[in-house]
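For reference, the chain that follows is the form predicted on its own, supplied as structure tokens.
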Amino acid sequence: MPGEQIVVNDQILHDYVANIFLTAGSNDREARLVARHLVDANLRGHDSHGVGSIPVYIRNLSCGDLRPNEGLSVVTETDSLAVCDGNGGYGQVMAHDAMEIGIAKARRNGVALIGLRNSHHVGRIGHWSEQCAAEGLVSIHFVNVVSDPSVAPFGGAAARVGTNPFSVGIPRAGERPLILDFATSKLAVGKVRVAMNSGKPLPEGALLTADGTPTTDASVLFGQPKGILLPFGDHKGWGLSFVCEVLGAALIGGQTQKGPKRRNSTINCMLSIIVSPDHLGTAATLSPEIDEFVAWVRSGPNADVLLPGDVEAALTEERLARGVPIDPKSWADIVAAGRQVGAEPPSRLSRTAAGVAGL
């Protein structure tokens, strides 16, 4: 039926998920690490980062382009940098780990630079954001993509860079933080894929074919020949897609986009600046400061202002209390995914129409 959603538990859902990697051949840390991150993602309402990544990852596994039970090996290391490489591994580990030394470096040296090179998809960089923010730090990543170019840069009618995210995480006292996340392309290629199997148009102003016309037609990204995503805001989001490919992967010595896709995986790399308001002897003031700011804000008429992070506040709420929607047709492909490496999906399921809950 049209607008029919499948609804799962989150605590189900990421068994079944677990479940996915662990009879696909991980450790049991490395499918829970990336059970959690990708549930997480789709509480969050990024569903374009979230489980169903899966039928990718399965793909991508049994073709030997992610490897599993990949450790993070340092590359280079002084008290306050690290460079490390994710040997291929599945990005939600090696993400992890590269943040735990930075958060273990920027409590001892109050600040931390670390880069993050050849690792597969490292999914939702906000999650690495939240990482820090949990440990009172403050946090602002860079990240590259390399795998089928889908971004023009602006002024171009070919695709040459992918969605090149950027994130921010600010902790405050008593409040969640402050979670900045978005890709420098109008919309994420995962929404895009959400939006085509939901059967929904896109935005107009996002997509283009492959001869230049204008389309809404989500599939046209994932045609032969493929679609191109604009950048947002022009000249702005490209300059920013730009030093993300040169900060997040050249810089640490990792691969920039440099032609069509050559591998099934996606690489990603990541710079993050990790800082300890401790020692710049501002964590008293961090908070009082931003809530004055705050309320400065939503002064007057502004009174329902949304701060970053607040919609993803909502939707993990609501979705903890009814279950994760999932689309039809992105179950069904997880379900053949998880079957393929042995894993039988969950029974107790809803079905729903849209934006009706279920448990």
Contents of the next structure:
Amino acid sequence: MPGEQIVVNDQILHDYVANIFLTAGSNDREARLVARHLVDANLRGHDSHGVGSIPVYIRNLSCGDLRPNEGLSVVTETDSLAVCDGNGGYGQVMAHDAMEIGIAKARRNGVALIGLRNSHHVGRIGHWSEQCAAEGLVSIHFVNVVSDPSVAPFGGAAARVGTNPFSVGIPRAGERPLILDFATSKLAVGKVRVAMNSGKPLPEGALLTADGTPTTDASVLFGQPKGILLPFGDHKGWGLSFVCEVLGAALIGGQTQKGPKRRNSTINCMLSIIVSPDHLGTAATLSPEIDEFVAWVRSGPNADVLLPGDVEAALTEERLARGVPIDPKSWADIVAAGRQVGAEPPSRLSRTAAGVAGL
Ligand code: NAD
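In place of the form predicted on its own, output the structure of the form predicted in complex with ligand NAD.
Starting with the chain above, the whole complex follows.
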């Protein structure tokens, strides 16, 4: 449904989203962690993993597939590794707390390996890279998705896996961290949903109908029979997706995708490797070395080369200043989900220098 975007100030949006989750039964900390994560995803330009996820989360809550106020259980632990179970609770809390454990271990031992299994959707994986980078730590994250399979393996003609994301975060002295973060499918499912809600066609070559015909119609992914997404980079994206499934889940005792969807919720498992440059003895040289490398790749005709995280940093600056745009269909769905649990939308959506103003 094309139409004028609704633009919401990020702080007003955050408070509204936190109130939805509070009203839906979360404690204050959980409501705030989920709201911060979702609004940050919108600020970074990843609307697919932002507040548009609220209707799905509320649906999963109401059918008991998402469990509010769950705590993380540590299943296996040594000085430098931990495997945690998210108990089907909010991934925004489970991954946050798992990263806290990993950050403390990496600070003590130089490196930490953290497994998080059986968590509800952990959202935008770059958020977890950012959490580690804010502590001066490098991190690598392999994630699997157990849900309705949506992506065909390279060479296959049926959906067998999820969009299995991968992320790397690298802190940089005096600069924002480098944050590489993407789905291993050509498009994340949420991006297809946003395109459908906005009435926009998909780029060519990302989606097939169930019988294998290429299509740019986003609604095909949500129809019956369901369309099929393709991995990015042919065999290379498929290979990375495969190792996300095996390292992100099987290695840490999490479940892999082995059949059609059995529950409403999306379950994520994540393997995170967190490394301290201090312990490696490279804390002082890492940033200057990156700076020289970046100067080289940007020299000559490559002057416009973007680094991992540049797009998101520019969008964050813009959206903090101008507000978060949300398509009318997604906004209506969010408001309906909020009302379902008893949360009313804010009466005013933007702030001006003079205070809060109407639209
Ligand atoms: P994307 O295709 O937008 O790629 C983003 C990455 O590419 C970023 O690192 C960005 O800085 C970089 N980038 C973008 N444009 C660039 C350019 N012109 N030059 C250089 N680098 C550039 O991301 P996506 O695949 O649509 O993924 C969106 C989000 O979905 C991610 O945050 C991902 O973690 C999330 N996701 C989550 C799940 C889950 O189950 N939790 C599943 C899939 C995806």
